[in-house]
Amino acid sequence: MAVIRDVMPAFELFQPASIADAQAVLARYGADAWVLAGGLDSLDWLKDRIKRPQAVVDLGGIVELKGIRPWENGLEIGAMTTLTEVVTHPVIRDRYAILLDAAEAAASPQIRNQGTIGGNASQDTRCWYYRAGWPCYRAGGNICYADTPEAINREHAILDADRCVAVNPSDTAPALIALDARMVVRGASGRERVLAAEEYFVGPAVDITRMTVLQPGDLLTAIRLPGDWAASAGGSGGAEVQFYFEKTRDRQVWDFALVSVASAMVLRGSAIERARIAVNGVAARPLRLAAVEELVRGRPRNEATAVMAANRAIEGAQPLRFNAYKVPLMRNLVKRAIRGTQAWTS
């Protein structure tokens, strides 16, 4: 486990007032710069002296990174918007309640007051070997300590492992994927690119040292929620959008997910017209269950469909010594996401 030293290594602190100023500092220091959002993850790294940046760039004074505003037929959320603002925003409550549920589940009220949605989506894995400074694959070494016969790997991956078996810890990530959110990234050159949420997160097969596409000098500036999956976007003829979010954890007040699921479904009568479903806590990136979405398309929303979907979701799972419980747990969460809160006869 990590040795808590509580004395941070020396670094230069920058508090820019604009995105351009922030990126100028990031460009100057490159990989030796550290971006500080709410600071809840960063301060752990710095106090444990595992990360030793030369410069810390505090984004707290950049007004353009904050706030929730209309965007086309949906919303744009600044990356530095706090989780509390997300939870209390009336439009998110009425049209994107799944994101409200995910943000509320992320932490206690005190932590939500400080933590940001960009920080929550972009945080690093919580694998204790990696966080304690062990020279694993993710840290640039040549071994995964969590994937050995003696390892403690109760919270690690059951899907898409490639050398590293760490999991993504974000609560908002699967909800953003279910909502087909767009992540706005400003590159070091100032060029802006917009990525689908599922493309923003990367697994070890792409880059074992990162969990997102962000490279040194990049900034996540905003998250855009399109209107296509908003609660009022079902269309005519009796169609409606329904959401489901559930997070299982060891402690109910504040803890990281063992497994979580988020789904958005357009229902026409009792049939599933289309769906987006994502899970987290089972792989190094939040996984969109595209095969499950295709399976349930056009089927009745009943027990038989839920069972088929749940069984499809866990295909290919490869549990480790201590996390086999995640397989039935994921199966049941997907089943409940298909069922929703209603009760039917199959």
Second form
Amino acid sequence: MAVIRDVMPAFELFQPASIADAQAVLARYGADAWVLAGGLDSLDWLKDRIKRPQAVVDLGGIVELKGIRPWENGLEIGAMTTLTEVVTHPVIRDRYAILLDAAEAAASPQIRNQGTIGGNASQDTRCWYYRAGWPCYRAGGNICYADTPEAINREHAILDADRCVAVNPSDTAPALIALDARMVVRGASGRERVLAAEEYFVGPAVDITRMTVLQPGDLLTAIRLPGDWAASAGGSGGAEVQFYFEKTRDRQVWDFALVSVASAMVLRGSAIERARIAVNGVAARPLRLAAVEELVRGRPRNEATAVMAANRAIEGAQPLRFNAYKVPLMRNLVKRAIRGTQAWTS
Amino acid sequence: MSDATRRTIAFTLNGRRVTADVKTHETILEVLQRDFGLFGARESCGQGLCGCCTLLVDGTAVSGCLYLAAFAAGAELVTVEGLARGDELHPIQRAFVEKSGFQCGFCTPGFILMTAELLSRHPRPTNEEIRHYLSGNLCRCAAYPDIIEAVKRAAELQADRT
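Now that the form predicted alone has been shown, please provide the structure of the form predicted in complex with the partner chain.
Once more the chain from above appears, this time first in line as the rest of the complex follows.
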């Protein structure tokens, strides 16, 4: 299938100044409307002419979607805040360094200058059969081209596949889950819902055509980081929060994760008081490893705990023809996240 | 109702106030080349991985191939053509010439503009900062060691100038 780059087909562009105005356009155009955040994932689709929306709604002019502000004992990040703003924010650097590491691992400096945290979290999968316009399950068809005997599926899922074997490519998503972030979604009716990050992302068993809970007309407006897992949260009584983020990829820039891991741990002395850990690149949604969190709770942070946790993490993994390497990769990343390998400063 | 497939945008381009009639699906790159004859920002990969189309928008580097022209309304754009003062090259350009920070030159405008953003934030960048900032720019001639030397020299020249 020929890939035509460079020139996009025409579309109507709307640049509303408020969420309500944006949603009015989305309601008017329904399935023919496309929401544009930073535009990186979007323009890729439009240039390839795989997605052909009639109307594009650019959220870039909506001031209320931008900026980072205090929220309760944590932070609220507007969905249209750029990744560069996230990585240069002093409070994120001091208290949520794991999100800084994750956001800084995304793409390239130019793309981080333009790309938004809402867009990064909500971006579509990179499965090339799907991105090339093959009529697969995710595109509304009835086959997964990445899961046939001849399929090239080195980058695809090892866990929780259900017909579709695509994976979530977001770097910030696992960090948001580790930080127990809350996703603020404004529905078409104007009603606001607040979801835990792990509920925001959906796999094919829930909705095979979407990566998130967002339905047409819904907008992610903000991401809230609670204080519970902030770096100073452990404070009293000698407990301390430690983070770990690691992304493995073929190229150190621009590339998407093969497997990534993000963890937040509250340590008391050498013991793990509580932990949150998530991986991405292994399933259609970033996976929170609740069983691993439970397993390590109260145990000493050492090699034995890390090995046990890592083995638990990969239970049930079902590799495809070309991605068996992801199983030991995920195991080792979880091991490093629990045990630690390096200084935590970023 | 106005036609939502067209816009007249006003912006600052290399220090001059300009307007352009654009189609809403056009990238800023297409408009710079067609309406202003500026070819320093080149489209190469078309997907934001090579950095050849880098330009500065309000002092921040973006990939022009993934930047709709309509985004530029009201913004201040700088391309490589806007750096020199008449016949006097910008210190970053002089440094790239002095250190031969290029071979074929195709990627050079992108490297120079990314260097401009780097030096605006880190006037005396470390090797690590240089590598980090330039990580989104590809040089197929692999002139990287000379590019890094050029960036360091540019930092010196800029420090001398201020």
